[in-house]
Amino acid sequence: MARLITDTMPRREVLLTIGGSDPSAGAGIQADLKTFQVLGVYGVSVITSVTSQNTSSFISRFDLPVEVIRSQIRAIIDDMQVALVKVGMVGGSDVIKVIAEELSGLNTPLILDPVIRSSTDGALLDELALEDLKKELVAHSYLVTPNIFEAEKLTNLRIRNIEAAKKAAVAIKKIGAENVIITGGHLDGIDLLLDRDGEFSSIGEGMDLVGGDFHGTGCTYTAALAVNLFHGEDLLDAAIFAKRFVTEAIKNAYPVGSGFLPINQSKRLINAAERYIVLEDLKGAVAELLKLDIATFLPEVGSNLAVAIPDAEGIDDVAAVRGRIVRCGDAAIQVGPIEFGASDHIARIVLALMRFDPDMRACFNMRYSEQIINACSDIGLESAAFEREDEPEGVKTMDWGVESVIKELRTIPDVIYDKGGIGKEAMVRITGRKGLEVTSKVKKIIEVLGY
């Protein structure tokens, strides 16, 4: 019988994490989860307590027993290599010792985020608790990363300012834990590490502070330093990259519910999809193009299909053909490979209508004639004209000639031209949601004009 080549695999390590379920995904097991797949790592786990909350409201929690608890944790250990383990929400004191029992045999570090309340102030941790949740996991874990507030609890100090944070990290870290980060949300920004050596590092200092109410950002800190640690990255560097990813999915949080926003862990690998999606479209556009004879309808200058991500920036978020598309006696020829960041000309025409409307993403330039404009008459493609002696100083043409014939319609047209003035070339611009949609209506116009 044939070997399965799952039978030679070797297997992989996995990254635990053991928490509640937050149905609104933005915190809780499914961050980590989240972070986890974005960061390349396999992530497992362990619901101790289902939760009923959004992001304006927490409105119930029920805690699992403790035997489905148990069995849950027996069956990852019993069957896969754990090389680390997060814990996050655990509920109550019989819940902490079976946590404490079940891992005390599985000699992996422990990173612990101590939570207590949720941002909707819903209770994760019952009070009678807190002195086991401190003599079952702080004082066994390589990690401890509370929030103020979880460190204030922790250590009974009231923190107000580095120092007092810093004197809440030596009580913490007397309780047993090797290192400790005090997380700096309400703290000007600032975590600050204490590490098993005694030494304090502030981490975020010279980072973007970004203002507003969000879900899962603890969760996910300690799920991306978690990541790091597992791959090997020392404390700190895994603090950093912690404090980094965090600050990006809060630049990126979602923008659902009416309360606090969930964050993004997977904007980067969202935007590394979509970038993917760019380039193919791109490809088969230019190939597409590069079929027809359109030769004869390159400007002097050259041309550029140009395709952008959602939400694009800046002219690093557009691709293009580096070089552009160049006669070449009868023949037009791709200059160079496509790629981000190729155009600056064509890009900014590409920008200026997301401006618009986010989802017209894509442009492509051609030479003027009153044979194309009236070809795009025929076919039913929408134009429009901008004159380049109305342009006011100081102004990139592309930028205000675009946007002023929007400005005008208050829609955007399938086609943008003007008719040159002194020194500029005249100019069609054919516009469309993507590639593969500009080429088919260039295609249409050569077809009318009989080429």
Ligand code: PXL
Contents of the next structure:
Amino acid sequence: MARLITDTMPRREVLLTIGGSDPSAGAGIQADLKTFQVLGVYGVSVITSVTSQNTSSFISRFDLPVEVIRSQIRAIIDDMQVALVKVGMVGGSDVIKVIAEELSGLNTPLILDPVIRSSTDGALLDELALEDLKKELVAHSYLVTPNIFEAEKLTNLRIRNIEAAKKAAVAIKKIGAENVIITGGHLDGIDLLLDRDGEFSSIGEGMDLVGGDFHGTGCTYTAALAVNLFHGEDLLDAAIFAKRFVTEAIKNAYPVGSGFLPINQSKRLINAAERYIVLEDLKGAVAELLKLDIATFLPEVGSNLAVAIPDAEGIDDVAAVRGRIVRCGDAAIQVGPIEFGASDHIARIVLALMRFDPDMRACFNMRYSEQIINACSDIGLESAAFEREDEPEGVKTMDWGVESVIKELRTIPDVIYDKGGIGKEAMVRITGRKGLEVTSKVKKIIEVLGY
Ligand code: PXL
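What would you give as the form predicted in complex with the named molecule, now that the form predicted alone is on the page?
Below, the chain from earlier opens the complete complex, with every other chain and molecule after it.
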């Protein structure tokens, strides 16, 4: 029977983000919640302001009545154990004061991302509220994470080099923040940390950093950092992690909207899940194949079943049987384990299929015989052939033959074969969307042939 959640079960702590809503979901509390979720913590949110913005422009801002903000905060803290609070967009002084009041009794570390303008240049903080932000929030923060522009506003200093960034960090610490990170600090994307002991560290040197304008980098950075502090990392390690995380999210930014691309916090997790799903499919499919009486259908060079993840870029994104499936007497045996990068030939065919139809991610090769091709037509599988003789010099047979067939047909047939050439074994290739789809085609073919 399923285990019941009882009153005695210990409850976990949550992370609270207080900030503005971004309907385009690139920044603000949407970015924070995505980051918390993908990094495995339960995030809760209190909305201070409803912005109307998208990837290219900031249209308007509607700050919620302070009593609504107060009521949201109380709803959370009356019910949940909040481990850390991240504060982002606050809008104006009234909101700042309510947040400060409500958090004052909590004894929960505050991480402040002192946002002032959006990437599309919308005002996220009233100019008149800057002093209250410093007095009520910066002064009580465990960590403040301004970018250069925000650090300049907080300190009235011009930051054009590392020395100026250091001075600004010291000035922000004087306001009362325990730790300060100026992001993008010395003009070349490197972050500057000034910690509670007065030690400076640079973060990002040697990393493969990416430039350009994106939507949601600041929010995601600070949210990722908060998660790591929550997990007990020390501040420098948490800041290094956050920098790497946001850099990866930038590299995988979503191609949506007409302006600054929203960054993608989940690519790594999705990628890991896709790889797992492919391995599971392939394990099941290879087990099915080995249950069939397949040995006589294996070519001299052996067979492989290869399956790629969606968006595969190279053979390392394609899983297959290491050492192939080969004939040993009357039996077919799997030589090595199922792994990514285990096939070159069949993996290349899969990549060629995917260039034409990204959903066609699997392929298996078997020995050629006329009976096999006839069997395919008997059971309604479409097949098409290419001639090895037509092969231009210096091309990779696998890619060329398969591509030429697809280009001519303008669709991917179930079966692509060739009758071989001098020193080249004739081959049949069965295509499909998944490993199990390919094996079910193979099964039908060999059943028709009486196996
Ligand atoms: O990235 C800062 C930020 C924070 N909060 C909201 C925002 C932005 C930037 O666009 O819209 C709501």
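Positions refer to the first chain, counted from 1. Keep in mind that what you see is a predicted model, and the values were worked out from it rather than measured. Rigid core: the largest C-alpha set superposing within 1.5 Å between the two forms.
Superposed on the core, the two forms barely differ at Arg158: its CA moves less than 2 Å between the two forms. Relative to the superposed core, Val442 undergoes a C-alpha shift of no less than 2 Å between the two forms.
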